[in-house]
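As a starting point, one isolated chain is supplied in structure tokens, in the form predicted on its own.
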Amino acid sequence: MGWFFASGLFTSPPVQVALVIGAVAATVSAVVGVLAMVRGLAFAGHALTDVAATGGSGAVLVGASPLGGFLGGALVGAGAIALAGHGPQQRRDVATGIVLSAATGLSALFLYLDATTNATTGVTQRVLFGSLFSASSSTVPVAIELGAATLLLTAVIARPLVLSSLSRELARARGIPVGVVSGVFLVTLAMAVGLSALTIGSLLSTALLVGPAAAAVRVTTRMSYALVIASGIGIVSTWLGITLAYDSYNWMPHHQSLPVSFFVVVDVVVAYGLCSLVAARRARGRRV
């Protein structure tokens, strides 16, 4: 396998950190992403990635942790969407669009200030497109704890969340606090966005949040299968992206690695295409 895995891949500390954080982020994003699709919150997830960019760029500006900034920005955005979008789907979409616009403007301001006042190079690259190989080893336990908390919180609300997604009236009749469940899920969505933004950047984190989930629901209608398939696609795409990014150092004439985020997104798109082909083939088989 030496032809595929470049020398020193598995012994490199930055790669080891990237593999762990990437696996955690991919798993959490896949699980939350499947539920977000059931809830029809793909647009809200996309909006929160832009709000995470605001938090990440603001954190860099004041010298704080990018992960804390991504997470804090996404949580603030989730709260704003929940407060402004309480009610029908149309009102929620309008609120999401307003939050998205405000966050985009603020992130543009913070990134400008980062570029003009911060001596650290590549700030915009790290915030928007990620820099997983530069993640500190001290981030690993934080990412694992955050991921475990997100999965636990998601497991607690999963059943009432799915029921309220299918029928809000039936959920209310069974005594489920629909508003509370929706608000808690927005919190888990924000936490997943924070982790995915750390992995492939805030601008591209939608791919890790929505892509594996969308691919999974193309090939199965069972929730449990979709969660497993989406998690598998997310982890494989992320680990393959890390491997290819590490290998790409030897591809370029000036020995400069290509971004991890580029390869992860390509892997996710390819996986979605393959799942779509499988779904189309099954559909043709049923018609015959």
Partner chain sequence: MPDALSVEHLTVTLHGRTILDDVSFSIQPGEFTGLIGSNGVGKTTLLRAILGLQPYETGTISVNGEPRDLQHAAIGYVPQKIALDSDVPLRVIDFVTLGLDAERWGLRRRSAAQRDRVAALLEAVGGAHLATKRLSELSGGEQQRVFIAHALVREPSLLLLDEPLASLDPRNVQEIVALLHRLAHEHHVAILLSAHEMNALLPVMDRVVYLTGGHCASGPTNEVVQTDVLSALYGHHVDVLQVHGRVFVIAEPNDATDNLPEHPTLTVH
Contents of the next structure:
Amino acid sequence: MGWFFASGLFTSPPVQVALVIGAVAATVSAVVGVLAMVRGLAFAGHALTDVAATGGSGAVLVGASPLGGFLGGALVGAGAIALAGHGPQQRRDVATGIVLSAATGLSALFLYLDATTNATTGVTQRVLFGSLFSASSSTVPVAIELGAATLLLTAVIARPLVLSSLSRELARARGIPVGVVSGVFLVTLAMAVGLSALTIGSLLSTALLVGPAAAAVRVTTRMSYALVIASGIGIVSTWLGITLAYDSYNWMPHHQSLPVSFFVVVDVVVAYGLCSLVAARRARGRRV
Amino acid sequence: MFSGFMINAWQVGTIVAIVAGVVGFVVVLRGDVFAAHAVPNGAFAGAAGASVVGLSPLLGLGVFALIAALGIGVLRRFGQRDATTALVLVLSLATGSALLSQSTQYASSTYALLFGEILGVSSAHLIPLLALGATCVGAVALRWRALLLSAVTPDIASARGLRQGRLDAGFLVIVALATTMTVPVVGALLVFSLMVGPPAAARLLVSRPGRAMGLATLLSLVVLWSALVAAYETNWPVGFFVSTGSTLVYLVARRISQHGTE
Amino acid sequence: MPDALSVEHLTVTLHGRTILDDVSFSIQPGEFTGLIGSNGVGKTTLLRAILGLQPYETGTISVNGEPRDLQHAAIGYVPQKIALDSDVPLRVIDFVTLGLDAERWGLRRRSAAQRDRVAALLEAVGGAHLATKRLSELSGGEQQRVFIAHALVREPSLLLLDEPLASLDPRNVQEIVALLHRLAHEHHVAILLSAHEMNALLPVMDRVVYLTGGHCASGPTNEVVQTDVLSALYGHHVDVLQVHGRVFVIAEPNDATDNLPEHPTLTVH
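Could I see the form predicted together with its partner chain next, after the form predicted on its own?
In what comes next, the whole complex appears, and the chain from above leads the way.
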């Protein structure tokens, strides 16, 4: 196994930090992602990642921590999307799209200013595509606390959230404060996006949010199983991605390693493909 | 501002704005906003790959935009429309970033491809650009009624013998072509602003489809021209001004239409 | 014993148009009531007002003799239809279980008694075989049954149904009506069901609330469903016939009635 787990993989402090942060981000994203699937919010979740990019690039500009920037951006984006619209999916998508587009424009400006005024090199790559190995060890406790808070919040709103996702009317008729519930959920979504942006970059954080959840609901009809399967896929993808990225230093001709985020995304997509295959085979089996 | 290299920028910008207005209007009408966001990201990977192996970026853009569009079209048939679109999108972005990480000018080319450059298209490419643009506009004009009907009442369209699947795929190809032209100028992440903002605004203001499309094109021209001026004056990225302009146009339209109904 | 539902002098205005104008009626515990009226006459608005989803200008709504705001748990609601993505990881049994306490915060393990109650209700609505199906896979008739179980699992005293028969075929209509009739007796729940057509309900309906032009007329079925009463309500001649012991309401096709807002849609099955 020496060829796979290259020397120094588990003893290197940056890798240890990466493994912990990656696992936290993957778990939180998977859980929130499954609930986002129930709400049909895949697109909104993705838009938040782009707004997180704005926050991240803005944070670099003023010298603040990227996690704070990601989180702040995603929270503002969540607020904007909540204000921009209810109504049919189509209108909601346009409203979400406008928020996304405005945010991306701002990221363009911030990144430009980062590069020109601060002469920060590689900031585009760091903010958008992540650089997990450069996360500082002081981020670990923050990430764990944030992750725990997100999971707790999700558990608190779970039941009203599911019912109001199925039918707003039905939920309101039972006295559920639907607006509060969806607001709180958007906050948890923003927190998941922030953590995931820290791991694989703001542009790619959609992968951890949407991929494992979408894969899990293909193979199970039970919410509790879906949560466990999605978390499993997320964690395995992240850890495998970290290992492969670490190893890639040895494979590549110029010892220019490939980014962690690339491998994580590929792992997630492969997992999604496998789950889809399983689902398709089962469906065929049922028909025969 | 109207001399030398800027002439080229004006010409390219005008073609791009017209195509984005026309194609974007159909995108908004069909509620395919997410696809219009994902296809350009597919194109990003292509351009990145082309620049690593030293091919023309326009070729890389075109090929990968088509692959992304058709990939989305095929995968959608298996359900989970938004989720598959999202995964195609991030996979393309991740691939693009991995490819660029192997190139020496990583930072600057990543930035230009994602957020655009005034001079993204050289004057040598003007003729192919015109041809691509004419193809897009022509294709939309040719299938205009079918696209309209299937967007508004898909069931009736099917009942009249329209093949939704083929129409869907065909339209995604048009989006891919429009993307190929637009990415170098406004950037992979911001093509979407130009394709969604002005058409969504036009739809709020005018209810007749033909006129709304005209207005969408006009607004998109205004947005792109003013972005070019602003970018020239400030040296800031053109994509920033394009998205700010699109957002403003949409917000103003929303304001006006709300006043109208009250 | 207080009325299961009492609506007094209810007036609702939407976008400057008076939808309901001084509507009053009441329903006794365990009574099966049909809320009848043509499309767009305000049936849904009335149900939404009772559910607390629709603000109203004047009037009072009380449930079991108390203001409705205090009575969330006493009202069960069956919406017309829910549109779901095909992949929502939620089974029928999970949805019915949500009916127990979806408005509560936090997670909780279900007691054996609660699980039994869910199973018993699914059985009662003829949906035991659906328990582990995905909610999104159900047909229209199956969805109605499951929604009814979801609403009843909390043991409300009043059950509101919004056009539950609208998209069903005749056989499913009969089955659902019979099911509701049986449940009304077994669970002693008052039912208020909206429909634009009353023939399917005639065998089981205790009371009619007829809504027209913003006003309502209500009374026991056998008093309202009379040739002269209905003719006055509809504004033109309507026949009430007895065939093989069953009652049917028939509107005569008449050119003059085409212009009436309340053109009845009643036909013989």
